[in-house]
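Below sits a lone chain in structure tokens, taken as the form predicted alone.
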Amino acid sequence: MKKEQVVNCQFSAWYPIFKKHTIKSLILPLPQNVIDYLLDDGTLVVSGSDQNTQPRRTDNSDSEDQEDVQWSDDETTTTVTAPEFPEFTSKVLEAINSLGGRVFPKLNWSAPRDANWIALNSSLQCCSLADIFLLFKSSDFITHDLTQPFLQCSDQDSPDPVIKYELVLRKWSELIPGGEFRCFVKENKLIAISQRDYTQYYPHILTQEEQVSQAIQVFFSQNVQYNFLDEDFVFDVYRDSQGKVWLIDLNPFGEVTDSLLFTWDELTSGGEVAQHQQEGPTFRFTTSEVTVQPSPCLSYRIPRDFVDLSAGEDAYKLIDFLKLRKTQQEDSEEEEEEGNAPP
């Protein structure tokens, strides 16, 4: 995956190109404050709405000592308020409106799906810039592209792109997971389609598979295909209930985009894809209820070192956590020993 796909894959890239295709969309450019006040690592405080206030502690004083902590409106509270944008502000209601007062807000490459726990609505659909600001700031993904958008490129010594950054508004839609699907495309053939909520079971999948799949096909031969600006790229299509096809996203041909039902082992080297290819794409989806996992996005809404430990992935967080366990343990021990001690 080269620089020059991952900036293939902006929103504002390929929009114009499949605007007839896709969700009614309008981009905004991202003002640098904007920028900097999303990458702020304070306390959150949501900009974008009239209550923008709220309490925080300024006594530094050490506390460790005290076991009971007090809170009061006394002197050591002070109020902070969080940065006003007035003119982008303006022009994000505005869009808002003008899109029937419902948006689902993204970046250039990404939308804030590890955040939408954080809404009071546990969905991406907002209706004002303090909604969006809220996801936007609660967000790894949004991080990563403001952040590292290029980190997982092949040519890491050429010089990185500029990027202008922009706010991506599309009109709200109800989109049943159901009817979502990831579809990779190599040298411009359609090679492999995933079902893009694998977590789930659908029954009508299954029994409509055969059209599901011939219905992406076409959608991709009419529409997609030789008019993107790579030849090696994933796009994500929509099939709803009368059968026809939208176009939702398109994304890098590699690793930093989620595989899902497969691997990139398979997708980039061959195998059953490659064996398949002759016959059609490899169609691939959750077939019974045994299969059915949790969202992969349920780990962002517990601490890292939660998840961590859970995976093994940090040996030392393991060997303190095993430390800890034996500790308290014998400290149990001392203590039911002092218990059955004779008076």
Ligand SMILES: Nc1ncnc2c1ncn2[C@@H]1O[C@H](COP(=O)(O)OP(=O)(O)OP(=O)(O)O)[C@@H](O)[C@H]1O
The other form holds:
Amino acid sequence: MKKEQVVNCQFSAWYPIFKKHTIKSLILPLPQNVIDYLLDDGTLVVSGSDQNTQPRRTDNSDSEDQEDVQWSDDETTTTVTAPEFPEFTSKVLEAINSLGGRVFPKLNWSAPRDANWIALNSSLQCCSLADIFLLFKSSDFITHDLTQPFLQCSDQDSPDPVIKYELVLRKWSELIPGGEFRCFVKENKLIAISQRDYTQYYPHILTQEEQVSQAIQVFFSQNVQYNFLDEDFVFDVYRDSQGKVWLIDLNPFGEVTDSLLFTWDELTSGGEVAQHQQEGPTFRFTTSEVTVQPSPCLSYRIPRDFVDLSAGEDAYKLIDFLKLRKTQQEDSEEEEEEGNAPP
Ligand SMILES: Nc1ncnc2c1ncn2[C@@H]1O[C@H](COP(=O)(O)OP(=O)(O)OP(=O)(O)O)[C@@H](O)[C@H]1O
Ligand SMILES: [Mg+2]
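Could you present the same protein in the form predicted together with the ligand, rather than the form predicted alone shown above?
Up next: the whole complex, starting with the chain shown before.
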């Protein structure tokens, strides 16, 4: 996979070509100060200026109000205030409103799929810039886009192309995971199709195998083939309940893209899958409950208890947790007094 292929798969590169066949979206250039904020580990505070609902920390170092919570005993700690981006905030709000009030956010390539657990609704649905910032700042996928978009490219010696970072806002659409498929195109031929959410068994795919494969092949030959900037690429589609196929995303043909029920070796070697067959692409999907696997993004999560504690959803847990700490402390003090503490 070459750097050029990654460049071609940026949202703003493919969206104008396939606009008619995909979900309505708006692209906003990401100002440098917003990029800096997203990359700054120290500032977890999310600006709530579009809602004015977020609590702010203020500098109380020379204030007499000693009742304020002391967040850190490090006296050199500087004030942490939510950065404000008034102009960008109003552009984003305007864009969200024109898309119906609820959006699915992305950067040039990635959505923060690994961070959905942190949102109160456990979803990527956003209604404000604060919602978007919370997801973006919690996502390794977003950091990857910002810091190492060409990580797995084979032409590492060539200079990195200049990237203009963009915030992509897509109209929120309730997609049923069983209708999503990933399609692999090599030399402008559709060689393979995989169920996208391969961790689940969807009986309708098994019963409609032929219709699904046919619908995707027709969509490809009528709307996608020879229209993209590259001859090798991966595109994601959604087949809705009426059988209509929609384009969801374009991805580079290479290891950065999850090959789902195939291996990259199968897709690139001269083997059966990689050779376009007369009878059409190889279609793989999960055929029974037995093969159901845990969701791939689970490993990005932290224990639910921690989320509840931090989100303050379950105050009793926090109280129990503090009591437990106190009991443990008392126990260890007792042990020390008895002189039988382990070394
Ligand atoms: N507009 C939308 N509204 C609601 N959900 C969406 C929308 N667009 C995409 N999704 C859901 O989010 C998932 C991920 O979207 P998308 O493919 O754009 O992210 P990605 O970061 O490019 O993923 P990948 O890393 O697998 O390429 C989709 O499979 C779909 O289930
Ligand atoms: Mg993608």
